[in-house]
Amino acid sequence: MKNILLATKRLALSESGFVFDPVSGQSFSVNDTGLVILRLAQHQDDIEQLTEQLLEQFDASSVEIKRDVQDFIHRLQGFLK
């Protein structure tokens, strides 16, 4: 999972949620929450610290946020190779 967090640093992100990976040439869109996760992940290498930052921004339990972030990262792996 840490490798995917590191890979987010190379992504180009637009304000509208359009994401481009210059390494793979893949592009895709994310919703507002996905955009927040990607922006935080670009500056964070640790999933626990990322989760803590998300807890400050969203009204959800740490269990929910961890689950959602892990699901998001898992889906992201399909785009970042």
The other form holds:
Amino acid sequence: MKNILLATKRLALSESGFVFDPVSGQSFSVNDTGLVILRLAQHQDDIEQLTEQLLEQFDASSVEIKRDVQDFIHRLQGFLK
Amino acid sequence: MKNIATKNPWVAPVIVRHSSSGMNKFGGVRDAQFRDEIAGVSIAELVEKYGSPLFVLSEEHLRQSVRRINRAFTTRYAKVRQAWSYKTNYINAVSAILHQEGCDAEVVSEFEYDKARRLGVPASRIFFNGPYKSRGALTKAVSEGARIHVDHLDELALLEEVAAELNILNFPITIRLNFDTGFAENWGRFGFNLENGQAMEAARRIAASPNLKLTGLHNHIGTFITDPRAYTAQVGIMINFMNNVEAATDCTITTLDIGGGFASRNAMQGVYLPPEQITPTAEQYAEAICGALAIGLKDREQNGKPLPELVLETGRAVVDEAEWLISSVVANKRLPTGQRAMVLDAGVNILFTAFWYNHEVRPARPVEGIPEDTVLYGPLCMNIDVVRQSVSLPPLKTGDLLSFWPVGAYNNTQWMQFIQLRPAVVMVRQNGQVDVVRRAETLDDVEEPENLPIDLQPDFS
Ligand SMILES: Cc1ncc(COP(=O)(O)O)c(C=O)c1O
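Same protein, different state: after the form predicted on its own, show the form predicted together with the partner chain.
To see the whole picture, the full complex is given below, headed by that same chain.
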């Protein structure tokens, strides 16, 4: 989990949600929430703290946020390996 | 300064890879929008009142659909009858509307025959098809004067016996033909083959019987025929055989029944063009069929023979687009492969056509977020319970509603009571009122025919 958060540092993020991975040459689209998570992840390799930060910004339970973030990270893992 | 009290609403994060290959550019567009109403009635309110899943019929769509087909043909040929193919959807409210619109009934079993009779259809307006009609069913149908379509020689022999027993002479019958049109695969297991002489042999047997007479020819080339030229070929071949059989056995054919098979605007799996592009209109089918009739029957009346009546047994194209299925999202999942999955409360148990169609799937509200490739599972604990293998959908929450369309053909008849009870079917009437035309099943409905021997009653005391 930690590794994958570290790997987000290499991603180029744009305001519109366009994401480029210079290692694989692949590009992605993320929605607003996805963009917020990637931005946070570039400076934060602890998933618990990342969830805390999201809780401050968003109106949702920590259970819901944790579940969705974990889902998102898993997805990312598949793309960035 | 950011106010803590006004936090942003949480939308689940989504990431999708840009793919250079294999993206279905039509699928994306087709499924991008939402649908929040059916015939002017809110989907959310329908589900609140009648539960989920829910089948929703539109009276207006159904009437418009059958009228359009009728108009397309009656403006091009003088004698046309539509016979409603019961098996496609035999909910009484559906059949009743189609009978109000002037349709006869096309049935393929004694059960369907009885259903049509109970609804008030006169036997003389029932076309009785199918490869199995029992002696009892034939006796009833002959004595009531139904229009019987003979499928094989054994049935012909039985029919002759039945007519003789009832002391009926010259009972008019139709034979079902099969032949190669060069377009659709020949449904050779039904009826008498034309190329190998079986059909002519059947006609000679009928001519030799005092109890029967041949007055009609029937053929059904198959279902979901997207090339109208298949019908041009079919009609040409049938007229040719009509001329031959009349000459050979001195009969007069008064009915040409070309079966069903017109496609609806549904997406067949494995077909990549969108249905709007490949599904011919009623007018295109009519043009192909009536054009062939005009050419083939040019000299018929001059030769002292009547113009035969054209019978259509259109099923799918009449009813498919007049019905929707509403289903709720029960769970979101991520599969080990990375694909997103949703579990719905409607599966292949009630959406049988999911085995061959890619229905249009739309959320019932506008949803923010990037659409992602999603597999839709039903509620059964069976691997086959997939209502959609791959569809691009935005993020949805549990409880969100999805509509599937078109679902009017073959679902309300082929659905099964398996693991789950079958849901209600409602109809939005032309005046906007909603009527339940089939209530949701209950445990009592399912157990009513059962009998538990008294000594088998388990004792858990
Ligand atoms: C004899 C006959 N008539 C009519 C139909 C209705 O076909 P469709 O729904 O393709 O119009 C069928 C369907 O298989 C059929 O077997």
